[in-house]
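Let's start with one chain on its own, the form predicted on its own, as structure tokens.
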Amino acid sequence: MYKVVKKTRIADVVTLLEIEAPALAKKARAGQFVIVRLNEKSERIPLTLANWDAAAGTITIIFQHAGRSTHELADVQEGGEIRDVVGPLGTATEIENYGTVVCVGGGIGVAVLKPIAKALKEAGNTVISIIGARDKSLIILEDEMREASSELFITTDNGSYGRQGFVSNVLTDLIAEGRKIDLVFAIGPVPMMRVVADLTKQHGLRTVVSLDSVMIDGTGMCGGCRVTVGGETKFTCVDGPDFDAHQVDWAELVMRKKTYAHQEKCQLDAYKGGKG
């Protein structure tokens, strides 16, 4: 069992949990994830590590309350326990001194982006970060991203905070200004990553995305998280989650992410109904 030592609601429907997991904290790297199972009857949930502290023996996960399983996880209180936390899984992000890196994060993707931006800055890169959400209430980790970046831009779809518009609008402006860009990281909703990929491809800018395809076992055995990259089948859990954005079959990814949409809605409705 893994003890929850800290719980914080950091946005309207976003929760942060700090969990005791000494062995995981010692091995964690930027870009890796864990699979969490609340109890023996719970679904296995893949969540990217938002932070870790080897000295304290803790890891931090941040998640949006989307389906039944994440709503259940959000109900865990400080001092409560989680049945299973497996990891770190996945291939760590390649961190080098590239020069100038633009880190683009949308919604809950900012939680994934933060440790990557931090590692890139520590490696000597100039890090320009762009984070956005639909509304001010959904902006997360602003202070942490500011600290991890050389420059930070914030957008909201409705203009309630920062610049009105999308993260891709800021990236378009940076390119138009002739800003030196050696690499782009884009992490967030699939439509956002796809738009960024299309934009940077036009300008020949190398771009990396972190994919969150349907995942079950997290070890490459089930094949549930397969994606097509460069015409080849890859498994997000072992070959990723980072991939060349310009090689991803985005249409296939969109289709696969909708596979269990009906079942997920039914489970969430049943859970909310049972709490009423």
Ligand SMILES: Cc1cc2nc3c(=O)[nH]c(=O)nc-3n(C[C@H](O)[C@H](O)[C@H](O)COP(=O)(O)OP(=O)(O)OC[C@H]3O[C@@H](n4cnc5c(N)ncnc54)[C@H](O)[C@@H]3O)c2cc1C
Given for the second form:
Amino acid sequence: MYKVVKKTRIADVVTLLEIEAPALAKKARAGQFVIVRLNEKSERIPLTLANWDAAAGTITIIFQHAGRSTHELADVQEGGEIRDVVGPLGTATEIENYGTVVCVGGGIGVAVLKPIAKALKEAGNTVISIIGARDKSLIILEDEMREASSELFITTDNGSYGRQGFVSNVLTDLIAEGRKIDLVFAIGPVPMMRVVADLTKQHGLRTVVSLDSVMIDGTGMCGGCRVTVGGETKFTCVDGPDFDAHQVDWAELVMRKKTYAHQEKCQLDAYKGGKG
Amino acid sequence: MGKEIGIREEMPRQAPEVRRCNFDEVALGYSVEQAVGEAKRCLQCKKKPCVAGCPVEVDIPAFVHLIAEEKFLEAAKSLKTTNALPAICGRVCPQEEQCEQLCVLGKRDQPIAIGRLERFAADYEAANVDPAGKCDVTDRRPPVANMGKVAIVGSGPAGLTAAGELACMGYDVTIMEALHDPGGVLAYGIPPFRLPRTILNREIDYVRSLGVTIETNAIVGKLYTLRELLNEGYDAVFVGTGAGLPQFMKIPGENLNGVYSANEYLTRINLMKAYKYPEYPTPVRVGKKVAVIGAGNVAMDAARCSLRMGAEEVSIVYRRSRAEMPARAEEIENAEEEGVKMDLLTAPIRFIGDDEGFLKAMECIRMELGEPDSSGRRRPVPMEGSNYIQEVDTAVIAIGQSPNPVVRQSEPDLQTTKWGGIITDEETGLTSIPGIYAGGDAVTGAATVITAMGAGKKAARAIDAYVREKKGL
Ligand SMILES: Cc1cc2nc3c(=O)[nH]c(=O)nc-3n(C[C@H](O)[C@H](O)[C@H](O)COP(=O)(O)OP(=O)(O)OC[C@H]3O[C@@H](n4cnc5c(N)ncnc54)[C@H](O)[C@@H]3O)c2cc1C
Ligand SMILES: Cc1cc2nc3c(=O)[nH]c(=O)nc-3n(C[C@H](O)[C@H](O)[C@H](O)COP(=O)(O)OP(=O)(O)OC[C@H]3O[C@@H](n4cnc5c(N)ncnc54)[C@H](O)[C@@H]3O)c2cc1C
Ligand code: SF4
Ligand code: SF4
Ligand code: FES
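Given the form predicted on its own, state the structure of the form predicted together with the named molecule.
Next comes the full complex, and the chain you just saw is listed first.
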């Protein structure tokens, strides 16, 4: 059992949980994730390590209320317990001093991006961040991202906050201005990552993305999380989640993420129905 | 021979048309009368040829004799001196290739049903001593405790056995398991209709009752490294991480939705209990027409699970002929009785999807057997022009697994073979790193429950010797 020591609603449909997991907190590194199973019956769901505190023995996850499992997780009370938390899973992001790195985050992807941006800054990089969401109410971690970056741009699709438009528009401008860019991280919804990947490919800018394929064990045992990268099958949970954006077979990822779309909808409806 | 040997007692089973619709155990076990009758057939051979066929050296005539004398609890106790998991081995050991193959009765008649008797004794004990599964262990526990601390990585049969043995020698043992439930393949792979989870849990509780701590959600290589375990107070480590890495065929369309590795399919159904969906919300897509590629135990389990999940047509697609099928004869028979079709001398060459990326068909080619290959089996050769297309909604790939990579990737000094098996000394299980031992599927590649247990046992003895020497005990 893993105790929830803090719970905050950080945006409209986004919850932050701080969980007691001392051994995990000691080992966590940027880019890694955990798998969480709320109770005996629950699904195992992968969530990125958004923060960790080795001294306090806690880890933090930040998640969007997407379907049944994340809604259930959001209903946990402070002081309550989560049955299973396993990690740190996945290969940590390669952090070095690249020079100038642009960190592009969309929606909940910012939760995944933040520890990476922070680690990049600590490694001496100049970090330019661009974060965005559909609407102001969905912008998360603005202060934390500002702290982790030398420059921060914010966009919303509807113009309710920051610049109106997509995160990729800002990146296009930075490139057009001739800014020196050594590496790009792009983390968010697949369509966003794809647009960024196409853009940076044209300009020959190396780009890393963090993929969120459907997982079960997260230990390399099932192959359910497989993606095609550079023509080869990779397991996101052990070979990733970071991959070279220009090598990813995006169409296949989009397709595979829809495997259970029907069941996911039925589960969510049933869960919401059950709550009245 | 003067003595009337009699015929082997048949095992009662659920009828095929009933069992193909439920996940309850197929084989129902012997009654007291059947068990005693079967046990009385044993000749009590002085040389005990059968024992040589058992990787953990169960004293077969001894426990069989106790059953014949209706001393069932003593039979169970006798079993447990060599085998910590008799209710499991009695169910899943390929006895026909092991102990029973060497039984002298088998030469002219049918061998003693050693596995079934083993199962009977273990089940009898559980039902009649303490249904909660806590067994009397005092007679196995040596008075001197505190020999040292040992960490076991992985809670499959290899890890559980090594843990049980070491606990009985007086060690403080902790098992680290990456998944949320212990048992390894016994928990995530073998379906409950072959190994009911109450029985698995009972056997795991028994290992716990010996003083073993099981830490779940502990992935070694990530949460702790092997070196850290050695540096942070463990005298030795045993690695029993199994062969969980699924192999794929590398043919077009293999990543379509609806094409599964057997591991994923069985994990969703058995470990995550998708067979109780939606009460347990983890989904799995079992279509009307399911093809399982491969013909080992794993393939049979996937095929039989598919029927129970409501598939209308389930076929095993195998590139060789019936004689080469690696699954246990009993499981092939069970599968066929339940209605699984055997598509032999056939291999898929391509999966075909619909516009949304869901599997809808599979292109296959017929094979014929040519010259023997390096394994001594006749090599299947594709018959040109025999291609055909078959409709399928779900395909399950069960062509083998390789050793799990996480531990190996985290420890560059741990020597492994080209295919990822940990290299060990055969007698002791010692790896290339002093103090670190390994056994089971992680070393041999996919094998059997009882060979994994045998390896766990050998390594436990070697670990004991190592720690004693280190500490001058
Ligand atoms: C490595 C990794 C890190 C992630 N980090 C975060 C994070 O920090 N914050 C966050 O909000 N989300 C994160 N996700 C996504 C998160 O796991 C899913 O949103 C969650 O599983 C949805 O479960 P659900 O039942 O609520 O929704 P569902 O209704 O089941 O599904 C909603 C969406 O989630 C995807 N999904 C469903 N089940 C899984 C699964 N088992 N594994 C992966 N995706 C799934 C579906 O494809 C669908 O697009 C991450 C995913 C991965 C693989
Ligand atoms: C579907 C199926 C059916 C089978 N049927 C039979 C049968 O009928 N009879 C028979 O004899 N054999 C059968 N087998 C084979 C048998 O189950 C295996 O040979 C046996 O389980 C191997 O035992 P093991 O202890 O070596 O590994 P496993 O049982 O594979 O256990 C390894 C454990 O280690 C854990 N682990 C892996 N990596 C780590 C890590 N880094 N940190 C912590 N834990 C880790 C895994 O999660 C797992 O729980 C079957 C196998 C399958 C898949
Ligand atoms: S453990 Fe397996 S091989 Fe050994 S006697 Fe029992 S059934 Fe036979
Ligand atoms: S070989 Fe057969 S008959 Fe002889 S002791 Fe063993 S089980 Fe009994
Ligand atoms: S989630 Fe099973 S292999 Fe990655």
